[in-house]
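Next up: just one chain, as structure tokens, the form predicted on its own.
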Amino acid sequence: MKKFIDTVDNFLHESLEGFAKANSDIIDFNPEPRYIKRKTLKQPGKVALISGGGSGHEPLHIGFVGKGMLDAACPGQIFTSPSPDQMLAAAEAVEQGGGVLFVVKNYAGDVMNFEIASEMLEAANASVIVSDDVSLPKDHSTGRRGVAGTLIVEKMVGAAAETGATLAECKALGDRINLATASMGVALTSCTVPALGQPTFAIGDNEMEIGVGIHGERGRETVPLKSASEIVEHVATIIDDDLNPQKGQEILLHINGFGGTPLTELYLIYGLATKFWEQRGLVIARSLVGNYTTALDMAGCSITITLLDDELKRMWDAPVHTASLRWGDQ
């Protein structure tokens, strides 16, 4: 293992300290219990939007704390759910009288701990469970995993909360976005968790994992390495069959890197995915390309589409000012 690291035990804390110093104009870092929050909270009455999960997926979630997105994020240890006391402390720090909406990726530990925190929190609260990973069947025993579509939920619901939407409205919007979003990932390598010191699974030089998760877990199948065009055709077809968009439908196309894939390759994938859906009569109305929901140093990417309407386009276009996503009036 070759990483820029002093000790495994202090790795996360030192990383978060560095993140806080680099973005001290927009966020504050509370070291114990650990959470990141907006430096300047919106006026009283705003719904507080909180997310979190294991570290190793940066910039998700800490990079999306700020105007127009999250009010707080709770980072757990690498690929490990944050604890209920982190979530409770974060919620109490940013709740402004409008209630709290938790955005939770559908992983057992995250769901369980956020449920415990929600039961302990005295303020009104609700949760959106993100389950956009179509590599798993809809009737899977634990449900589909929450992956890169989480960013899209956080951005759009964050915009709604920023402009005064109620807790019920934010919850309904988040659930609607989740149902309109589908993702699937492909990995060319595994990733190395610092505490483990070696790749989480073995993969041959001429193999790839289809339907991989974001925690270094294997995908739905290991297959021979294919060309970029073949990969996009395979993955996009599964996504398209799942959402079944109609001709003329506007979509947001998000190509997400897992941390070890250069932008040159991600933009190539974007071009191929654009061609795939345009040939089927869809309209690529919005796009996002880059490393946003990562798996440490894994080489690979995921493709996400969200079916858009006028409201969702407005929420996507609304101003945002976070460490990792910024556009519109600041």
Contents of the next structure:
2 protein chains.
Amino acid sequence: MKKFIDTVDNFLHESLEGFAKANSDIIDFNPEPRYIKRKTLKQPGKVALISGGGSGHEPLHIGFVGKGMLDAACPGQIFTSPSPDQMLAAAEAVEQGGGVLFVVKNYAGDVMNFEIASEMLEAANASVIVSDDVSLPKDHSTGRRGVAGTLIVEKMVGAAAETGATLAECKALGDRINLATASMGVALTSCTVPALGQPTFAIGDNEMEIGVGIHGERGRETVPLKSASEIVEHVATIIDDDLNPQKGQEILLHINGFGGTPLTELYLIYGLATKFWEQRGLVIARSLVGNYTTALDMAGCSITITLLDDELKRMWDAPVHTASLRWGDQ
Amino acid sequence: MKKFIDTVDNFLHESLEGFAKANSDIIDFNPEPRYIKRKTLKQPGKVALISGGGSGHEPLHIGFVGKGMLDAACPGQIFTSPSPDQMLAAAEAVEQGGGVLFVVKNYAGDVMNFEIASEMLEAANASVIVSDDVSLPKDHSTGRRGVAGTLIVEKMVGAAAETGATLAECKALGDRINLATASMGVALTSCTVPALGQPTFAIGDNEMEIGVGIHGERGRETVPLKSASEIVEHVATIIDDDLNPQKGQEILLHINGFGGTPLTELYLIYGLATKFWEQRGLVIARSLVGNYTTALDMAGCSITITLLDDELKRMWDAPVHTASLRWGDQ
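Having looked at the form predicted on its own, could you now put up the form predicted in complex with another copy of the chain?
Let us now look at the entire complex, which starts with that chain.
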């Protein structure tokens, strides 16, 4: 296993300690129960925005804690849901009287544990379940998975919470963004979970995985390696068919790397994706390119679009100051 | 070859097109001769800061063009020096009467081509040669290579140029930062140059490369895989011996990923490196963790420190607004 690691058991803790030291101006790290919280909390009545999930997707979610985005994030073990006591402790640490909104990626373990935390939490709370992965059909038995679109929900709802939106407004906004967002990923390699020590799935030198999940789950299909243009055409068509945007629609285009793919290739995919949607009459009004929702060291990327309106553009443009997303007034 | 690519011939151009589209608020892309330049140029008398080098190290240098950092960057083919006509065209496009400072990584081809451009350019100009890689001895025949410390030179000198420093002052500052900076890298895998289609060097499943360059050059030694703690101890000791900082010295600690290593592992290395230098009585006053000076898809990282003083801290903290480095007033 080719990783910078001491032991499997302390990998996550050492990594979080390093993250916390490098970003001590923005966040605090509580090791037990484990959560990362925003350092500055002086907005009585503000809705507290909390997310979490298995680790291995960094910077999601820990890198998005800070002004204009999350108030806390609960990292589970690699690809494993955090426990309700982490969520509860985080909620109690950051709740300021405005209630708590949990942003939950749609995986059975995460949904269950956030539900338990929600029931145990005394403060008013609600949840947004993110399910933007269109590689599974809409009527899939456990619903669609939450993937790179989660960042967009967290950014925009974070902006709303920062500027005084109520819990009900934040929840409604989050649900609305989720419905306006679609993602799909492709992988060129598997990833290697430290505790397993070998790639999660086998894939041939001339094969790729279409519709892959962010835990190294096999995708819709294993196909021979395609060119970048063919990949974008294939994936963008599925996304476009799902959201079915009208001509003239403004979109946010997010190209997300899975951790093992360099920026050069992500920009190449971005350029091809802009051409695809511009040819269909859409307007790329906002964009984000980089490794944001990763699957450890997997080589691959996902394409996400969100259909924008004036409110969503305002929420996207609002200042954000976190470890991994930063713009506007600091 | 597992890459998002259409053809080897148009890989770089398609990637730069995507980069330019995604960052059209900050930069302009001139395809022939090829350079990226800052969009807003309205500071008569400002020193123009220009860098460049082989592509494949993104975001270096293109991602660092913008307010408070570079005025232009000249991307060569993958791992190949740009040509003097690119540098000359870029210089003529961004020169505002304050002269031009070239920031050049110490590789024979880059140094030669920047020298030719320097001689051809009518405007006053100077060069800073970055040579921060301590994996080679100080008296190495072609000098030490320029690696991740280049970003630090570009950031700090960019801040000085932005606030009115003269060409001579910028040149002296750049040379001073270079002498105060030391880097060393380790690789767990090779990288794959598109035109080659296969890994640049062979490395066993249980081996790693110590002192590797950013072009997949073999390092000082190939050794059995070590733990993260052993790697940090080994590399940080060589860096520390080279700069020989005094107790109480403030440093900037930069952990740089080579493109195929996820953030989780870089933060783990960061945490261990902070412990190493704190135990030696140094103060980690500033830090940067992420994939900034890459070698295509190589898995690995480098550790860089810069010895700080009040001026360098001010230059590091100054606002920067580029595609890949952004803080302070926007």
